[in-house]
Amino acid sequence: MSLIEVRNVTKIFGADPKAMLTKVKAGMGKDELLAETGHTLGLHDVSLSIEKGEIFVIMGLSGSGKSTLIRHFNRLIDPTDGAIVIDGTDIMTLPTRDLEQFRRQKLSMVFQRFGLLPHRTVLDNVAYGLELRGIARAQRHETAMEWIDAVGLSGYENQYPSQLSGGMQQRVGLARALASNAEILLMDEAFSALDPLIRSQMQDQLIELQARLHKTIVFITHDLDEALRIGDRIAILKDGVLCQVGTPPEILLQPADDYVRAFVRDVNRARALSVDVVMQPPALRLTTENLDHALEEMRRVGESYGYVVERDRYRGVVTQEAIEDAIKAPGNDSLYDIAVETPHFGPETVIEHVLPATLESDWPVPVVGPDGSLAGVVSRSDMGQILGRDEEEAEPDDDAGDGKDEPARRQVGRDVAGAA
């Protein structure tokens, strides 16, 4: 369900934006309008949906129009022309006493120079918007102190700003922000002024907050990087226009402009995708624990492998030679005995800890879910192929222990040398 609704949105900065409109409108492009009336286009004709609960990152470079668009959300800046709609509310229409009640029960935001009251402590930061809405003091030091401790800044409650570093300072915007309870959370370059360090850290303990809170979380960066590690969804914003609005790997494979296409070229697919966007379905899923009734069935679909699947749990990897010599064995008469367990991973790694072990396995390695049902495998040529090398380097893996997908175990074994 959509939260927060962009519709055609175009903003002008200037002595007369109203009378821009047309220009705008008829074709006039950002350079051109600064040109010849000295207006500037911030954006244009930008429509966009953001779901409730999900990470949303719009971003871009210097100039694109990415944080003119979220302080359109709690109208710090107004638009030229369009609406935004926020859970069912054109914004535009509230009245100033609406829009401040809207905006404190509604929207939180984090700035990116952290915004603390220097004077007042930790305890007192994280506590001030609940202030304002008039609650009592004891309340509201209980609340600010469950989410000082949510960001792990238990014990600095009393200190002071001035007293913490960047990274520290940051938790308690973060914190503050959470203690209103807001739906929705806005985030221009929250943690862009942070060392890269600290700045990996935080966008972590963003990640582990969203999966407990499922926020709304509107996040503004100019690092792809950050994007593609925290986003649900990606907007590519340039020059104030909409370029594309997709999930991270659409935004990687799926390109829709060649500024986008530029903008990820030289992204380490290893490192921001994950298994799930590569992995097939098994060539053959053995359910049966019958050695002869499996035997038959690796047969026919013509496989020397399988895996072996109990009430859909993953159990195992067997091979046809394997089946053969326990058939011939006595006292082995069940496919479960001999299923041999393999590396596997969940759907969430990124590829890049996969690799590896596809480099060293002789069929694709198998991708398991948290239930433990066997949710797909993924092959060498898989990885090949996605990493974003030529078809022809590499070949379907029909059958991965004969050398046929050789040189996609070359090119991989590149990409890993890379990803080191």
The other form holds:
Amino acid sequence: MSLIEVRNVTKIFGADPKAMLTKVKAGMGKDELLAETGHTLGLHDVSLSIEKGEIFVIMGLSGSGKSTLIRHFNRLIDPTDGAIVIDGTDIMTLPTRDLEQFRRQKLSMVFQRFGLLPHRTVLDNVAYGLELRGIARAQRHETAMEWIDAVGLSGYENQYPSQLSGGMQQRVGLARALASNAEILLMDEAFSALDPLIRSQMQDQLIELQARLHKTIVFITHDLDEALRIGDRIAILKDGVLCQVGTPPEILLQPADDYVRAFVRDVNRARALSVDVVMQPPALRLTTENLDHALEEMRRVGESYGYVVERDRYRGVVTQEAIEDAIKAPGNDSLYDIAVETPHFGPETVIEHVLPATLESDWPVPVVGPDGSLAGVVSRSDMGQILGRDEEEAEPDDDAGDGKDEPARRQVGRDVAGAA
Amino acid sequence: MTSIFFDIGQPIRKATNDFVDFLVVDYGDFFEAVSNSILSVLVSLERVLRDAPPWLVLIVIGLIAYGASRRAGLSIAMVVATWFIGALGLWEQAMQTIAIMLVSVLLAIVIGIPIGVSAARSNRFRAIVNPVLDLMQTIPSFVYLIPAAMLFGLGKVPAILATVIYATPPLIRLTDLGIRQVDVEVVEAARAFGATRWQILKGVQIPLALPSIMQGINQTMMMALAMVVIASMIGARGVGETVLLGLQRNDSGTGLIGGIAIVVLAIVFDRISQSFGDRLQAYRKVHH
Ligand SMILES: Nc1ncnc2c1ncn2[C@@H]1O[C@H](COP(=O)(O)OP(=O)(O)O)[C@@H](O)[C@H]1O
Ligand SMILES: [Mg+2]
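Now the other one: the form predicted together with the partner chain, given that the block above is the form predicted on its own.
After this comes the whole thing, all chains and molecules, with the earlier chain placed first.
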């Protein structure tokens, strides 16, 4: 079972939410409900599961219900209908005392406007969760100091929040959440209030910390670039309804509806996707050392080049010509020795970095896994296809001067320019 | 000739009188017990203040002012101001007034803060409390001085009660306001980390509302001082009595020095409580 399961959760705000449930279940939308009854539909029949150890991003425009949804996970908000099960516990069944205990042990949270206690020092803010757990002063201060150090705020522990910049305050917020050592980290637009530069630093720091800590992180943002950057999976909300849940490539390449499509249209795919999404199996994988066998194989498949693999390790590229020359020449060369090392990339490399190589190379560029094996290859046309995909569905461009360029090329050109 | 006015005044008058009579007869013991406990606190405080040598009182005021403000200049000014009251020849009266005011403010705090906190937590309770507060602040004090005097007899206790009724509303309102103004995200953060309602109140809401609550206490003090003249009419002694004597004997000079003493007392308590309130907000100041 998943760590967090949200089952058919509906949330209605207003004077008498329960009474509105039948209307909402009959399919009444957010605007209609508000106009007719004055009630706000916060969430409508949302179901999703979040796995242990993943970074799950919830994305949507302002007012789409992101904050409402994340506040159901620690019951800062109770659902009008539906259930939330965390680690096998239906949290709606918890009485107040147990719920408080559950919040102390299981979840911690980072807030958009930081939510720091202004009358406490950085140290006492970071130690707050531990204090609520009843941990002795000396010990909680020791733990808090470690986390202050981990987020790079050593030396600021005796300052008050108002003395720090926004980015530093949010580091305090992050340290406070991490210090409580809860398994689940809820982050509601945690980086949205920060300057772009600080924001991307914080994103890096989060990714770095997560590689070490393996928390389950629920991260909310209205920024798709941020979602794609840090999310293992992304859920998209619109007017309280869940549109799609998927990995970043799934969201980018197979948008479930027009809303998601509109959302992802402006994304720079060259920057958002890694090459493993576009790579194909190589046309010819040569695993023999013997030149004659290799040539035979090459002629059989009808390719003029091949990728040489020695016991699962990638060695390089050979052309038919090179093999023929080697056979004619005196001496006993092995295929491994005449393979030429050409530029290659890891599967996690973003397309943007691989693009120039594919344009220059005479054959598809090899993608080599961390263990040295040949994971696949990317060709110029694979790139063109993924980067230009949207244009086929887009409306034709009226600009006459652009007429002779084929749409796919233009898209690639734009993205390359954007990447430079 | 029949009037268009139904006689509503008469029944209200009668019902109120009956109710007060009923209280006096059936609950006289209770009111006497309340009265006695307030009186015993007041009397001992008054005795301490009056028996202490004035230089000691002046030193204590200086120390309190310094503790509240951490400013030597202000502390010295407060000591000089208080000395000035003594120089006017009103030292004893001033000590009586301070005793009555402190007991009233103490009662106002004990009553006002819990009511203010409850009002902040429940809109329904607030809807009930608010009109009562309006009433307490607008009704002329004499209206409740009469039943108070009947229940407690003439003297200091009804004076204190009248002062409490008059001076508590701003504390209730400012406590309510202060707690409502606490950033919802901060309270939400405390909840998210598993704080109980009591932990949130004690550790987050009250501390963050404290500047506002201090402002309420300051206003309560000022209003209590404003009541001293009226209170002296029902037998509370103090500087109010000096003013009253001036009025009764057509002695403008006595009236004036009584008035000056009240103003000086007001300044002393205002400065001390305000600077304490300011210091409570020190953490809000940005000093990089
Ligand atoms: N306490 C509340 N009372 C009434 N309506 C609310 C409340 N909280 C949120 N809403 C409404 O629910 C919808 C979703 O809000 P929210 O979850 O805050 O959106 P987001 O975080 O995605 O911007 C909005 O239309 C908002 O106005
Ligand atoms: Mg939000």
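Residue numbers count along the first chain shown, from 1. None of the values given here were measured: they were computed from a predicted structure.
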* Between the rigid parts turning between these two forms, which of 377, 308, 217, 144 is at the hinge point? -> 217
